[in-house]
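The data below hold one chain only, encoded as structure tokens and taken in the form predicted on its own.
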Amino acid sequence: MLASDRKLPVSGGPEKRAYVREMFTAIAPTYDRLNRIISLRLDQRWRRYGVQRLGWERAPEGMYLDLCAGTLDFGATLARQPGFQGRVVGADFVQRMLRLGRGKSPRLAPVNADALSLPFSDRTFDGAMVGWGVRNLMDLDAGLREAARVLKPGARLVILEMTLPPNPRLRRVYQFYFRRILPWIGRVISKHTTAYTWLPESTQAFPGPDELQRRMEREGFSDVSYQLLLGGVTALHVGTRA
């Protein structure tokens, strides 16, 4: 277990990669439960909305990618849609997370893989989604570039990611919850000393929605737009592989 006073490597590089792998391996058994608690179950609603924006109906028998898949919740949300007859590949470099999620749908295919070096050919997937994962990448731009590489032209990428509310009053309330209450809940349930301190610190260091939109456009996506959810505690970005 990491010391609670450790300076967290939110800025990127190999230390960030190593920390993220260790952290998610440790908290995997309580991950789904904590997601429901700290989001008041809104995470499930937001995943459903993300799937709606994916446009999977254009290729219901296609192949889709759940990137930084964790316990495969986002992929399972797509796999359970009425009329969906395709496959969802869930890629994550934390094997323990994938093992815990593999039973969520028979249409899921978990693959232990790094988002910066995916073991898939160019133009393999009909769409891709990332649920609260791009913030944890060692190199955001490289991850977006790799996602673009494995998508077919015209395929959509949907990203759900934490952000900070633009309204100053709401931001203050949210920061209190984010920095004081959420880490305490996380420590009590997960028993990990820094995992739920990582969440607010990595969010603070992560590019805002406008900057993420620009980076998606720079790395191969067109028609990029975003929507702030619940006043801006989460943003949903959608882009089309050019």
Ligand SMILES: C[S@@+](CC[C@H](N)C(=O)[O-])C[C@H]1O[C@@H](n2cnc3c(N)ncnc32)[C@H](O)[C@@H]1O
Given for the second form:
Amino acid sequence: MLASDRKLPVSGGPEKRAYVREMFTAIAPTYDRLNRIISLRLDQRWRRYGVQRLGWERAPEGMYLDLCAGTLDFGATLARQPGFQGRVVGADFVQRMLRLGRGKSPRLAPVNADALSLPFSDRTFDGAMVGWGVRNLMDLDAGLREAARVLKPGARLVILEMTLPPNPRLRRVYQFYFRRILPWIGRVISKHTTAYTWLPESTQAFPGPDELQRRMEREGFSDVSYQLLLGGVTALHVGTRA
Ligand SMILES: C[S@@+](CC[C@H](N)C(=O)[O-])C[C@H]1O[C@@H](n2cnc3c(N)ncnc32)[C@H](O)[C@@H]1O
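Now show me the form predicted in complex with the ligand, since the one above was the form predicted on its own.
After this comes the whole thing, all chains and molecules, with the earlier chain placed first.
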């Protein structure tokens, strides 16, 4: 069996956790470059948009959490906002990803931590963001609950995540890119056989935006809403810690 034919553990559990850790450790050096290429540089624009929805202006000196922070691009986007005087903690369980974020902003502090058991007290943060991270958790609900635990009441959680365009024609065109072209580009540049097959497969297995909204509501968030970006290739969810 080819490594690329391997059945990927998209549905959850410890096997998923182990796969995700191994995979991000392996692809860390090419992660930022590939993000720019496969998203046609839209990833940074979407992070800026996510930061705009965080409501950080209400507490510009506050503490913010970038969850599943990877190379800290989402946290750095907040940390570099003119007028922002607070701190951003970037939590990820892959040290190699965090190391590549060093130097992106002096207001950023990387922390090696699992999103399902964060080393922070209840009600620590004034806001939190997750960029393309929740799809990778072995237990989505536990991750949302943990985010709610560490947020102050009234604080916002912003989630950017992959999804599929609802329009059938657009979805067909996108699926061709997503399932055929993108994995090929990813394999050539990262040299990892499955990481960029994981992306479409884990997106397919992940709840759609309506269900993610319901699950955020169930795990402690109110006023949850979402919007689809670029015809629905990415969704931006925003909720308030009840
Ligand atoms: C697709 S990357 C996203 C990185 C970054 N947020 C961004 O905007 O580019 C997903 C990240 O989630 C991290 N991750 C996945 N599961 C995690 C967990 N349970 N705890 C902490 N980090 C996790 C991975 O290590 C990886 O760095």
